[in-house]
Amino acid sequence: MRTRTWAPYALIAPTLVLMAVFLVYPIGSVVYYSLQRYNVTQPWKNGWAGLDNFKQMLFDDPLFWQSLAFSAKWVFVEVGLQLLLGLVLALIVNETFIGRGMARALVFSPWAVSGVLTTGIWILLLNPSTGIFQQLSQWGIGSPGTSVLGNPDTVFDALVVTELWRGVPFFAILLLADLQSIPKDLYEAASVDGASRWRRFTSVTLPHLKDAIILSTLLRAVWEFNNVDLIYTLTGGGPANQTTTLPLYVARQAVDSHNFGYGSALTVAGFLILLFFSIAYLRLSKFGSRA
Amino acid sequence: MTETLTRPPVDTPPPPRPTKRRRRAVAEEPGKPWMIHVPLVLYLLFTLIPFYWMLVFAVRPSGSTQLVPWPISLEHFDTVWNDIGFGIFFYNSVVMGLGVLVFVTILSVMGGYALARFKFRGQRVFLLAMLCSQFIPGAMMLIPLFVIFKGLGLLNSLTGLIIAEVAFQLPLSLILMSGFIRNISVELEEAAMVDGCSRLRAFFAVVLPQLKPALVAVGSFAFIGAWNQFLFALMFATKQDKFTLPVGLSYTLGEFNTDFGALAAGGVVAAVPVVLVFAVVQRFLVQGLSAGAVKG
C-alpha cells in the first residue's frame, strides 16, 4: 500500500487550501497587523507602527494584566475542578448498573448545549426573583432575592459552577473513551494479587489514564483560556471588568473600539503564552516519552 | 501508592488496545451500589435541574410560579417562533449545522484516509499544523477572518459561516477520522485489490462500511460544533435574517431581561435539536473517541 503516488495529495489538497486560507494566511496578518497602527475609525493614523503597540500593552495597560490574570484564575480553577469532577464521574458511569446507557445520556448532554444556551439556562435558575434561590427561601432555605451574578463576590463562584456544568461531561467524555480500552486481565490480576480497590485504582487505572488526562487537561485548558461565549453572554467581562479575559478583551477592542492593530498584539501575547505553557506542560508531564 | 504490586509494573509498556472489545464496556466488578447511586443521583441533579427550570418557564403563562406548570402554554414559543424570528433562525441553524456535517465528514474522511494508509512526503508536517491549529484561539481569528470575508464578499452569508466553521473544526476531525481508519486492518482492503478492485471500489466495498460509528462520531461532533459556533456568527453576521439560533439567543438575553419566558422557549427551541442529537450519538462519541483523538 506504500507506493508512490499523487492520491494522497490529491485527498488533503481541499483541508490543505481551507487550512491555508482560513488558519494559516490569518495567523500571518494578525502578526502583521499587531505591528500596525490600523484603526477602522482612524484611519489617518494607521501605518507602519514597529513595537508600539506591545509597549503600550506592556506598560501602559493595567487592563491587559488584569485581563491575563483573570485568565490564569479561571483557566486553574476551571480546569482543575473538571478535571477532578470529570474523572469520578467517567469512573462512575463506567460501572455496571441498570439504566446506565440513560444515565450517561443524561449527565453528558449538558455538552451539547452551547455557550449561549447555558447562560441563558443559568440566569433562568439564578435570576434573585424567580431563580431557585427564591424558591428555596420560599421554602426557609436561605434568604429571598439573593443575587448572586450581580454581588462582586459571588459572581466568580457562579461563573465557575456554570462552566463545570457543561464543561464536566465533556472532561468525563474523553476520560471514559480512555478507561474502556484498560484490559479487564489486568483488574482481574491485580485482584488475584490482592489488592484493595483502591490500589487497583492508583496501580492500574491511573497509569493508564495517564496520557489521557495529560492531554484533555491541555486541551481543556487551552479551550478555557479561549472561551468567550459563556463569559461574554452570563457577565460581559463586568463587574467593572472584573471578569474580563483576555480573549473577551481582544473581542472588545477588535468588534467594539475596530482598534485592530492593538487587538492583533493582544491576541499575538495570548498565542505565545499559550504556546509557551502548551510546550512547558507536556515536557514537565514527560508526554509521549515512555515511546 | 509507589510501592510496586508482586506483578510485573503494570504503567509501561502500555498493553496492546483491544481492537474487537471495544463495544463492550471493559469495567471493574461491580463496587457498592451507594458507591454508584448516590453521587450518580447527586450529579443528575446537577444536570437536570437546570434543563427542567427552563422547560418550566418556556410553558407556563407569564407571571405564573407554578414548579409544575398545568396547564401548559404554548404563548411563549408563539412569541419567540413568530415575532422575534427564531423561525428564521431555527432554519439558519439547521442549514449552517448540515452544512458543517457533509463538508466535515466528506474532507476528514478523504484526509484521514490519506494519513491513515499512504505514506507522503510532507505527512508529518501536515499533521503538526494541524495539531497546532489546536492552539489557536478563536477570537484570534476574527480580525483577519473579518478582513478576508468582507474582501470575498462572504459577510453575512451563511455560506461564509459554513467555510470559517468547516475548516475550524477540520483538523480535530480529521485526526480523529485517520485514528479510526487505522484502526481498521488493512488485509481485507488489499484481498479485494488482489481480486481485481481499484483501490476506490475497495474503500466504497470494504471500508467505508466499517467506518460507519466513526461517521456519525465526526459528523455529529460537527453538527453540535457548528449549531452552537457563537463568535463567528456573532461577528460574521450582522443582519437578523442570518442570525443563527446562539446569536438570536443572545440578543434576547440583553432585549428581554424581563421576559423569562420568552427566553426560555427561545433556548428550548435552541436546545431540543442538539440534546437529542447527542443523546442518540453519545455511546458513538465515546467509541469515536476512544480509537481515535485521545491518543494520536
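None of these values were measured; they are calculated from a predicted model. In this text, the rigid core denotes the largest set of C-alpha atoms whose superposition between the two forms falls within 1.5 Å. Numbering follows the first chain given and starts at 1. What changes on going to the form predicted alone:
Superposed on the core, the two forms differ at Ala10: its CA moves 2 Å or more between the two forms. Fitting the two forms on the rigid core leaves the C-alpha of Leu136 displaced by at least 2 angstroms between the two forms.
If you fit the rigid core between the two forms, you'll see the Cα of Leu275 move by less than 2 angstroms.
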Given for the second form:
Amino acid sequence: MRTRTWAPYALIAPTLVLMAVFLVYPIGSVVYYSLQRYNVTQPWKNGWAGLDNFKQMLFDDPLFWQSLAFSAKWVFVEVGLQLLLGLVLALIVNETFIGRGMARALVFSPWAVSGVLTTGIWILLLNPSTGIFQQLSQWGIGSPGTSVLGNPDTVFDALVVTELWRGVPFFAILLLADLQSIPKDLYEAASVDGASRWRRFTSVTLPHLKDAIILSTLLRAVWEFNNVDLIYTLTGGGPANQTTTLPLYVARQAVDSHNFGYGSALTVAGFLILLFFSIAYLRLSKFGSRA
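Now that the form predicted in complex with the partner chain has been shown, please provide the structure of the form predicted alone.
Below you will find a single chain and nothing else.
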C-alpha cells in the first residue's frame, strides 16, 4: 500500500524538480532582486531597497506609464486585427477550391519564419534608400527617402503591418483546425431551415469557435505584450521612446543600464499585470462553458 501511495509522486518528481529549477527559482529571483538596489555599475549603492523600486516606478517614472500605455495600445490593435484577418483567412482556406493546398501553405508560411529573420526582411522592405517606398517614388508615388520608421506619424502603422504579417497565420492555423471539427450536419440542417450564409456563420460557426478564439487571443495577447525582438530591431523603442513597450523598457534598464534591481521591479509589475488580465479575461469570457 505504501508503494502504491508513493509511486505516483515518485513518477512526477523529476518534472516537479525541473519546474522548480526553470520556473519557480527564476520567478523567486526576480521578486528578490526587485526588492534590492542592484546596479553593477554602482556597487556601493547596492543593498536592501524594500518597496523603493516600486515607489519610483509608480510615482517618479513617467516612462513606465508611457511604455505601459503603448503596450496596451499595441496589444489591443495587434490582437484585434490579427484575429479578424486570421478568421477571414481561415474561412477562405477552409473552402474547397483548386490550389487550396498551395493557398494554405502561403498563408501559414510567415509563421515558420523566425522573429529576427522577419525583422530583417522588413528592414530591407522599409529601407528609405532601397526599399519599397524608394521604388514607389521612382514611379511618381510619394517622395524619395521616405522613412516610415523614423517618422512619429507613421512608425506605429509600420510596426503594426510588420507584426500582422507574422501574427495573422497563428490565428488562421488555430481557427482552421477548429473549423474542420464542426460537423457538416449542422450546416446542412441550418440550410434546410432556410438560414442564410451570415446566419449559419453567427449561429453555427462562431459558437463552435468560441473557446478557440478565447484561448488564441489570450495567448497572442501575452506574446504581443512581451514582444521585444521586432520592435527592438526595427525602431529600438524610438523615435523619442514613442514605441517603447514595457518589456523593452525592462531590457533597457536591466541589460543596457545594468540596473537589475529596478529592471526586476518592472518585470514583477508586468508579470502581475498579465496574471490579473489572464484570470479576469478567462472568467469574463466564460472559457470552457457551454453557454
